[in-house]
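First, one chain by itself: the form predicted alone, in C-alpha cells.
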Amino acid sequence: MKFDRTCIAIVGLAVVLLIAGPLLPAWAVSLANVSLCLGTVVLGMMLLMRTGLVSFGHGLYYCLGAYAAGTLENLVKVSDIALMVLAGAAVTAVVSGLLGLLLSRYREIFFAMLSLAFSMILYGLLVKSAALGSTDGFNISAKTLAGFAVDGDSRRVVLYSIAVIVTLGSALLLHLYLSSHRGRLAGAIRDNELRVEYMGASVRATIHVNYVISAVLAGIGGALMAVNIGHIDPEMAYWPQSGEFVFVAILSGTGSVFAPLAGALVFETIRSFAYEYSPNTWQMVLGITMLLVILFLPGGLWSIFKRRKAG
C-alpha cells in the first residue's frame, strides 16, 4: 500500500470541505450531511459490487448502526457523538462477522435475497418491539463530543465536520485496502473465482472480509444519519432503504472511492429539489435519472471521468 494521488486528493477534499463548512448556508450543510452519510454506506456497496455481489439487505446494517447509536444514549445515557458512531461500527462488525460466515457461501441472486431476508427479519423484530418505539421509533439528541456540548448554533457545523472526517477517512482507508493484495482480489473474484482459488487465495475468506467491511461502513453511515436527523425508526431496515443504496451504487459506478460520494451528492440533490418543486412526482424524476444513466452511462457517473481520461 502506498500514499498515492488518490490519497492526497481525499485529504485535500476533506480540508476544503472542513474550511467551507462554516461558510455554507444551512440548507447546503444539511444536504451535504445527508449526502456524506449516504456516501459512507455506498462506499461499502461499491466494495461488494467490485467483488461481483449485490446486497438488497444492507438496510440491516444501516439500521443496526442507527439503533446502536440511539440505544447507547437512551439506555446507557451516553450522548457523545464519537462513541455513538463507534457503537454503530462495533455492533455491525459483530453481526456481519457472524452472518458473513453463511452469506459468503452464496452468490448472485441467492446472496442478494438472503441478505434481504435478514434485513426484513430485523424490520419485523423492531416493529414488534415496544421498548424501542415500535413503528414510531424514537428520538435522540447526541449533544456532546469529547465532553463538550454541541447544542445550539454550533451543532450543525460540528455534525457536518464529523461527517466529513468520518466519510473521507473511510474513503481513504477503503482506497488503501483496495490497493492491497487482498483488496485487489475483489475484481479477480468477480471475473473468475476458480482462477483465484488456483492462485492459492481463499475466495470465501476474501468475500467474508469484504462483506464485514461493507457492513461496518453501512453501520457507520446509519449512526451518522441518526445523530444528524435525530430520529430512528424501523423503516431504516425496510427493503426500499436497501434498494436506495443499490440505486445510488449503480448511479455512481465503481471506478473510484470518489464515485459513491459524488453519486450520493447527485442523488440527494436531485431528490431534494425534485421533492421541493414536484412533490407528487419526485420518484418519477429519480426513475428517469436512473434510466438515462443506464442508457448513456452504463458504468455509472464516474465513467464520465474515465472516458475523459481515455480520450
Second form
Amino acid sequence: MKFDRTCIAIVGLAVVLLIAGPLLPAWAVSLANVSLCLGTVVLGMMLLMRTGLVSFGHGLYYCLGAYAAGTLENLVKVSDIALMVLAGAAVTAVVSGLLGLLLSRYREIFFAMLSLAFSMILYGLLVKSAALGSTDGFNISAKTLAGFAVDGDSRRVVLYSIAVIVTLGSALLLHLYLSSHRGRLAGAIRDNELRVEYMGASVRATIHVNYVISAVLAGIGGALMAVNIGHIDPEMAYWPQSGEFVFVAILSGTGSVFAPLAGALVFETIRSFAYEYSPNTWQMVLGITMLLVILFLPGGLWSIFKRRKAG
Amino acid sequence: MATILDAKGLNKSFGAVTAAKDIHVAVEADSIVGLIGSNGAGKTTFINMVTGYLKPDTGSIVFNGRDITALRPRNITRLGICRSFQIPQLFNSMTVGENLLVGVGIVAGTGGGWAAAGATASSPAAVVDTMLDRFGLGHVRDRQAGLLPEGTRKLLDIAMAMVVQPRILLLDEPTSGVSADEKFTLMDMVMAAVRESRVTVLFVEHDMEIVERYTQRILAFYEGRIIADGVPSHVLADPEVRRYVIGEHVPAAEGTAGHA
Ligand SMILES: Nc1ncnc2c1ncn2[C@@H]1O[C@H](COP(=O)(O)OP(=O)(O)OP(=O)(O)O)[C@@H](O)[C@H]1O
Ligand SMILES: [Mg+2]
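In place of the form predicted alone, the structure of the form predicted in complex with the partner chain is requested.
Complete assembly follows, chain above in first position.
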C-alpha cells in the first residue's frame, strides 16, 4: 500500500472539482452530483467484480443506506448530513456483515440471485411499512452539515462538494485497498480459488470482507443520493435499480477506480439528455450504448484510456 | 534423523475405486523422496490427503508431532506444507511477478506466523525477485501467466509453492509437460532452491532416470498400496515395481506371489 500516481490524480481531481463547483451552471452541478452518488455505488460493484462476483441485488444496500439516513432524520430527528451518511454506512456494514456469512459461500449465478432475493425481501418489507411511507417513501430535508446550516442558494454547491469529497475519498481508500496485499487477493480469487487457499489465505473471509466494503460503498451512495434528491422510496431496492448498477459497472470496466466514476458520469449524461430529447426511447439509447461497449470495448469504457497509454 | 511427516494407515476409496489402502509412510526431515506408480495408482490422492484437499476415510497424518488430518489446505500451508499441481494452478490474468507477490503478501499479511523470522524482513518485491532468480523466471516477470508456455507455467507453479516458505514441498509431476532436454535443468533448479531453504521434498515422477538421480528414497504405488519403499537402487530393482510400475514384462514367477 503506497501513495502512488493514481492517489495523486484522485486528490488532484477532487481539488479541481471542488474549485469548479461554484463556477459551473446549475444543471452541470446537479448532473455531476448524481453521477458522484452513483459512482460511489459502482465503486463497490467494481470491487465485487474484481473478486469475480456480480450482485444483482446491490439495490439492497443502496436503499438501506438511504433509509438509514432518512430514518435518522424522520424518527430520531437528527438531520445532519455527515451523521446521516455515517448512519447509511453503519447500517449497511452490519447487514452485509451478517448476509455475507451466507453469501460468501456462493458464486456466479447463485451469488447473483441470492443477492437479488435479499433485495426483494427489503423491497417487500418497505412496501408494507406504513410508518416509512410504504410505496410512497418520504421526504428528507438534511438541514445541517456538522452543525452549519445548509440551505439557500449555496445548498446545491455544498451538497456537490460533499459528494466530491465522499466519493473521491472512497475512490482513494479503495485504490489503496486494492494495491494492498489483501486487496490483491481479489483478482487472485477471481482467477483461482484453489491456489489462494493453498497459499494460505481464506477465500471466504476475503470475499466476505470485500462484500462488506462494497455494501458500505452502496450504502454511502444511497445516503448521499437521498440527501441530494430529498426523497426516498422502496424503488431504490427494486431490481431495475440493482440492474442499473450492474449496467454501469460493466459499462465502466474494472481497470481503475476512475472507471466507475467516469462510467457513472457517462451513464447519467446519456440518461438526462436522452430522456430530455427522446423520452420514449432513452432506454433504447442506453441499450445501444451497452451493445457498442460490449462489442468494441469489452473491458469497459476505461479500456479506451488503457489502449491509448499502451499505444 | 527426525521424522517430519508421519502418515499412519491411510485409506481412501471413491466408490468402488480404492485410491489409498493402508498407507504407512514416515518421512525424515530434509530428505528427498520420489513417488512412482502407473496412472491411477494413488500418488495424487496421497498428496491430496497430506495437504488437506481430501480427508482420508481412516488413518491420520502427523506433521512435526501435530495431527493435521482434519485441517484445511490453507491451515496446512500455514503450518509449512505446500504443493505444486499436476496441472499448474496459476493466477492467469496476472503477471508472473504478481502471481508470486500474492503469496508473499499472504505470508506477510498473516503476521508471518509460519514464516521464518528473517525472511519477512526484506521487501515483498525483493522476495519475489529472489524467487524469480532461483527459478530462472526473471525474464518473464512482467508477462501474463495465462500466456506462458507449459514448461514455464510448471516452473511458476512450483515457485508459487516455494514462495509461501514450506518445510515440506510436495510436487505432483514437476516435469510432466516439460521437454525431455529441459527436465534435468528444471529439477536442478528446483533442488537448488530447495537446498537453500532446507525443505523436505516429496515428488511424483514417471521418468525413472530423474527419480534415480534426485532421490534418496522411493515409494512405489500400485492400486492405492505402497508396494515398495526404500533406496532407489533397491526399489527400482524390485520385480513387482518393474512389473507394475515401470511396465516391464517380468514373468509372474519372479514376482512375489499373491499381489495380482
Ligand atoms: N476426486 C476423485 N473422485 C473419484 N475418483 C478419484 C478422485 N481422485 C482420484 N480418483 C481415483 O482414484 C484413483 C487414484 O487416482 P490418483 O489421481 O491418485 O492417481 P495418480 O497415481 O496420481 O495417477 P496419475 O499418474 O494418472 O496422475 C484413480 O482410479 C482415480 O480415478
Ligand atoms: Mg496424479
